[in-house]
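Just the one chain here, the form predicted alone, laid out as structure tokens.
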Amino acid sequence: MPTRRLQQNLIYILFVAPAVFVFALIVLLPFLRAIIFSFQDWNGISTVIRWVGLDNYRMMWKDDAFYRSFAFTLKYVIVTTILVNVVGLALALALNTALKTKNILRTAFFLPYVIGSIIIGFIWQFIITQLFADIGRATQWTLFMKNWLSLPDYAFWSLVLVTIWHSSGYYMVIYLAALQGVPKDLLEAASIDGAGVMQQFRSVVLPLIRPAMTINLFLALSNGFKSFDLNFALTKGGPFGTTESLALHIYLDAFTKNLFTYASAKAVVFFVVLATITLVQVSVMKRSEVES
């Protein structure tokens, strides 16, 4: 009996070991190295690495650019988290009906998410700078006659617009799967009891799709905080650093200013903030699932 159990454990280890090795090599070891780098002074090129303790973290408290990128990222995360979930849920509700073209529409709404964010950023950069200008000249609408990417407020909403267009289809699929799992007999019973469409949605559908909401809120928060490629391709942090996300800010510090260890300290703080926010969000949503 012990021999058989040992064989089973060896088989489990054999299957799990490659994934654990890859995770440790690509994620865990670089993460631990970044923590060590955050207490050192190194430009990423020199062979001399000095131990500076908490100096990098002390510098961070006086870094206005860091606070500005953090404030922008927080604003971006709040807006996009709300909008992608609202739009994704609205699309899922619309496509959960008996539409003849629902399969085609599902594919069409999900398709942008398949395209890489860098490509999406460059495509929308062309649309905003070229096609919007043509629309403005043709219609004389002031909104389209401005260069959105050169104005801070417009550049922010450009990022939000592209994010919603790019990601809403993914959240739609998760909500759609949850909606299809709602028992129809419960909705029929609620209808017989006199509940209207909105009351059925509020009292029956929403509590039953709460796990999907938990997942989507977690994904929207984490993806929003980690936003880099779309930000880099569309605005590059401009104009004048007003749309510089925290991930892009850390990248620029490390690979354009050669502040490698200082950027590592910022990345560690970024990780702690993101982990705290997502853990709080998941625990709160899980608790509300149990209560409902």
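Numbering follows the first chain given and starts at 1. Under this definition, the rigid core comprises the largest set of C-alpha atoms superposing within 1.5 Å between the forms. Treat the numbers as computed from the prediction; the structure is a model and nothing was measured. What changes on going to the form predicted in complex with the partner chain:
- Relative to the superposed rigid core, residue 49 undergoes a CA displacement smaller than 2 Å between these two forms.
- Residue displacement note: residue 23 has its CA displaced by at least 2 Å between these two forms (rigid core superposed).
- After superposing the rigid core, the C-alpha of residue 276 moves by less than 2 Å between these two forms.
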Second form
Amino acid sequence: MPTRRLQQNLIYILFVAPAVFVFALIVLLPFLRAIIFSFQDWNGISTVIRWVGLDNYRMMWKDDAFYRSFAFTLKYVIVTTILVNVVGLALALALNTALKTKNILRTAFFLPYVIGSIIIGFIWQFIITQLFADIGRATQWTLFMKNWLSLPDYAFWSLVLVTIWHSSGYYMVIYLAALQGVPKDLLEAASIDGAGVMQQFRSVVLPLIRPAMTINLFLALSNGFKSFDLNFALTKGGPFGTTESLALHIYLDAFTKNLFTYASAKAVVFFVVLATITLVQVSVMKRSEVES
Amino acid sequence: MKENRAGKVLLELIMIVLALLFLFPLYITFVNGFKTYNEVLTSTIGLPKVVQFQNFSVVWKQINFPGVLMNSLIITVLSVAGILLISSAAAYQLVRRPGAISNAIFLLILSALVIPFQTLMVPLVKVARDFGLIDSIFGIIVMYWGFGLPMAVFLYHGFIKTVPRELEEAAQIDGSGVIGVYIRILLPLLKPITSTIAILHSLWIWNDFLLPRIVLSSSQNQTIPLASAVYFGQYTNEWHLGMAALTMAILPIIAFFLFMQRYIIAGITSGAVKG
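Would you generate the structure of this protein in the form predicted in complex with the partner chain, following the form predicted alone above?
Below: every chain and molecule of the assembly, starting with the one above.
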């Protein structure tokens, strides 16, 4: 009997150890390292690593560029979270009616999502700097005669526009799956009781698709916070650092300015903020799902 | 009733126009890849006067397209295969042998779902250097195993819990070992969740830019997203070559999507709902 026990344990180790080993090496070790780095001073190259206590966190407190990046990211997250969900839900509602071209339309709206966001960023760099200039010349509309990427407000809305174009189809697909789960007879019953389209949507459809909404808000929040590729490809954080997302800010600090440990402290703060916001969002929305 | 039908036609028309607007940037990318440099500057919207196939052969050689395509394929396939194997094996034993250790391992791996990559990337470069994983195809594949694992273990764990034990027990009585049961009984049962995980992770790894950007530096290790960035640096504006490069970069993934559309949309929906 002890040999059977031993054999079972060996098999357990054989199956679980690769996952534990890879996880420890690639996720756990760098994570602990990030926390340790945040209390140290090191440029990434020299052989000496000094302990500096809370210096990095204190420095962050007075770092205008960090605040600016934080403010940009928050604004970007709020605006895109609302808009991708509104556009995604609107597209899903339209496609949930018996349109003839429904399947082709779904493919068209979803297609941009499968393309990587760095490539999307380059495509739109061309469109905004070349095509928009062309349209401006042809129509004389002042809107298109400006270089969007060199004006702070326009650069911000360019990023929002491209984000919506890139990912609305994704949110649409998730909403569409939820809408298809809304029983037809419930809607019929509501309409017999005299509910108009708007009222049906508010009192029948909306409560039933709440779980999809929880997921989509979570995904939009977390994707928005982690945004890097579009900022990198489209604006490089410019003009004057006004569109530097937190992810890009940390990247630039660490890999172009060699502020390894300072960037790690910012990365730890970034983790705490993102984890708190997403956990609060999910628990609040899960609770309201149960109530309704 | 008549009014309703008119409304439907109108909605359909609006949606078609909107869809064309959605596809328009891809059209722009495509046509400008076939123009000369001067023609791109004078007209971006029109079709090319003379189709310039040589843009594609120039890009093909300049970025060594066959090489970067191969790198992207190798990295994506081996990363995803490794994630599927490591995660399903671990989840299998974690579910079937519950206890304090299994619980602790599962919770630890699960908690990593809230850690953004950006928090790990700075020290990762140091860890990768210490372990000889930097600037190597094998190295980045191991990293993807690590980053893909939490989501995959979570999805497999949830799925295996719903698989009845009796099948495995029957096979064990027939003389199969645990490894045999895993390969012959369990893996076939896991197919739906395996395809969901494979699709989610393939799209992510194929399109990923930030990780390759910080850990792959030499030219023979470039992936498609890295290589296409060459034409969009600060001091270059060879738009015609850039658009040809982007066209070549997006064709494989669009073809893959159109062939696998049903599975991709199903995979993304169920992945999101369970995640």
